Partner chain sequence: MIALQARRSHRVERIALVGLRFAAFFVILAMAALLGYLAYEGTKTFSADHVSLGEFLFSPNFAVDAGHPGSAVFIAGSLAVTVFAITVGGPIGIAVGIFLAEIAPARMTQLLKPAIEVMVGIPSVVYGWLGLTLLVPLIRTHTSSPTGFGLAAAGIVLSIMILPTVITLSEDAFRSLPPALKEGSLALGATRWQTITRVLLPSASSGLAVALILGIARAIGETLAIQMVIGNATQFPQGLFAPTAALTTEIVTDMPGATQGSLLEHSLFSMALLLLLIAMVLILLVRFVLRRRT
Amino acid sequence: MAVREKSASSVAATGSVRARKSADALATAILWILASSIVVILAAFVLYMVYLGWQALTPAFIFGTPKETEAGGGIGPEIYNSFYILILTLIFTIPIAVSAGIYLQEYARPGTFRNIVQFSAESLATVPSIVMGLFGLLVFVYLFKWKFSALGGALTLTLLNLPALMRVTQEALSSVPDTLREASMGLGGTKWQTITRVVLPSAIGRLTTGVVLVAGRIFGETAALIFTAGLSVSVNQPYDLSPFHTAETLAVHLWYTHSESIVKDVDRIGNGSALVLLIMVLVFNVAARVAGRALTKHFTGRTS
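Please provide the structure of this chain alone, in the form predicted alone.
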């Protein structure tokens, strides 16, 4: 009798193990399919954009200047302005956001001031881009009398992207084990030396990811730049180095072409502009990730 009960319990246990293994295999398969769907969606999107816009990618289109009423215009100045505003925005954003993230994560103690800074950053992050654009219009265009300019657009995008990069900086620094900080301090390093020589190099990969996300948002922003950077380029000096020149970006040009333009080849310009913008973002993402891995390996001896 005891042998039969033992045999029955053994069979039940075996069945339970099989059921759990089957459930685990099913869950693994579902998660794998869902994760793979992201790759499929991205590939399908890229291929569709290539199908629509590849015929427009000629040297005359990529390097030529836009035309208001005639067909055959290019997007050279818009590409230039996109990178110009990107670099200008990152010059303002990275030092402020990274410094604020370092202070909040490494120096600030829990208290009223830290709570105020965190609340301010979170509130700033929820402001719609079009509202931020109106703020830039009132301050940089009207109050400072800069008119429509690359500098006004860059400063507006700086306000828009500061909270995101600051938060990424905090998370990147928090991912560094405290044992590294303790080892550095134990060897006689100061707080600042520990941060600059141990913590930041260990977090460089995640920081690079944050910069990539911010850069992608800058490339694709339209609403804030419509009110601050303008909807045109200078005919006489389309590649102006002055930060006060009117700077229509490629994303804004794409919106303007499909909503306001009266040129006959609007579809060609729109599809070509969208494909170039997509290529710019993808190339920048890949380049930034490669640079992040190289920097992580250089500073820490390991890949991120």
Second form
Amino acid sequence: MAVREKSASSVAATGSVRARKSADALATAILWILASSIVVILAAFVLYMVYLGWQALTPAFIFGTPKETEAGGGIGPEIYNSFYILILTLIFTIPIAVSAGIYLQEYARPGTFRNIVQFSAESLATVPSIVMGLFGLLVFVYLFKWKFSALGGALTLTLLNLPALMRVTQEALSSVPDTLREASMGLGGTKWQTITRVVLPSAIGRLTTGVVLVAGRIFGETAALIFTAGLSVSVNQPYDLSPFHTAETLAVHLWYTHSESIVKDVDRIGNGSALVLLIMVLVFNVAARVAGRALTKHFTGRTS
Amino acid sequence: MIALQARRSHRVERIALVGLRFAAFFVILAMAALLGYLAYEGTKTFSADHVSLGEFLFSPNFAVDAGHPGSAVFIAGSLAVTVFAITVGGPIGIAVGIFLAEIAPARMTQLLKPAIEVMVGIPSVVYGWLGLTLLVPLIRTHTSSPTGFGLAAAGIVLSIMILPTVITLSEDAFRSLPPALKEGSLALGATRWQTITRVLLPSASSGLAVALILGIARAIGETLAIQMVIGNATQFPQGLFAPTAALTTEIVTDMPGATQGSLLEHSLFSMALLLLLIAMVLILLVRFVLRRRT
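The form predicted in complex with its partner chain is what I want next, because the block you gave corresponds to the form predicted alone; please supply it.
Zooming out: every chain and molecule, the one shown earlier first.
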């Protein structure tokens, strides 16, 4: 500390005041430009995708079925599969991730077990999604012999998104002030009663925001699904309810049409699918905020 | 009555704890299963097909039909795109992190934060599609590259994709510094920029290292976005505008055609194992950096 203060004072003494001030102004300007350009580039991306894709977004495209060889295919079943896998994934992920998050944040004392859980979660969080996809292939397709299935895809995505949701849970819980916990325990509540009736309701807004943002990422996930959920929609019926149907999602469809398919209107399908995916990202982001704010207000009366 | 209720809540308490502990244990189980299964499947190249580890890692001869799964090309490709991404995206990300923590007025923060969250949410394939429809034609018309596919296209797409990670983590690194550090420097007459470069940057260095390491982890595992623009040619990166391939893109390109139990399949699993080990080494590195700080 002492060294740093000394260096700061000697720094201030070097160079003329004007030179230092103009260097400061120049650096500030550059940082402003860099930060603004991120917003500008993102806005340009969005506008470009809209420009490319808006003509493709006809009801026949959004609700129609895909075609293998000729032009004019739609993406209805793919959108259905994306939501099917998303919901299935959330059903598996939320209970496990929230429980593990509660355990780490509220119960676990520092020690070997907590350390190993945390290291596993961190490692799992950095596993590339294609590697998780190959693991899913080994387990669900080869070992369990499910072939390509919505269930196998959803379970693979569960493993992939567990750590992110655990983080979300831990951050939401840590935002709840300890005074609330102390008040509840002081009134004779047990730890579990405190968590379920005091801590979780206060954290539910933040938790929901995080869950919906992760849901947006699950919706667009691709690499982990190619070898687990498959590259085609169900052969029995386009809107198949069975968890064991082959379930190509919209994001996978965008990649597959571009790289492997032989239909003539690849560009139209790609532009349209990319725009739908982008719109869904924006919808999930707005929904995350709105839902989080509403729940926080409902349960705590606070507005932030 | 009260005693009965108390006993019941004690039981609920115990059951809840068992459930929570099991969920935490499941995380360990998942990671162990992933590592174990991939280690088993990924070493078949060496155990069943008797290829040496040296040949797999260092030979550029990828001819699986002739029994040679040398993957040096893909390893070099992965390293090249990652170095590109972290050299371009790393400094920009840290700069924007500084901006958010030290300079941005509230209104700008309210604009940037959601923008960064949207960037995180945009699927990898959409980045790939943007690269394909926007970047590749641009490179094709403005350079000597005949196709536009290659290292530069993949590197630029990746640089943008790692930005949210680097920005968020470096902003956190600056925000976690004690305010007295900044106040002391400003009070001694240093300008804001001097304070940032000579006081805050050195103090936040371990946090920034973590931001860069996790940016690298994000870049090296990214698959479809770069698979769509890298060109997928089994050759070493020959300059910025020549097509090449990376570990992840090779897996996606050849896995659909690989028969179960073939050398091709085994070598693709070896590549996946290699990627997994790299990810774990990076996490250990993060832990090392953070431990040294405290």
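Predicted, not measured: the structure shown is a model, and the values here were computed from it. Only the largest set of C-alpha atoms that superpose within 1.5 Å between the two forms is called the rigid core. Residue numbers count along the first chain shown, from 1.
Put the two forms on the same core and the Cα of Ile41 is off by 2 Å or more between the two forms. Core superposition places the C-alpha of Arg289 2.6 Å apart between the two forms. Fit the two forms on the rigid core and the C-alpha of Lys21 turns out 12.4 Å off between the two forms.
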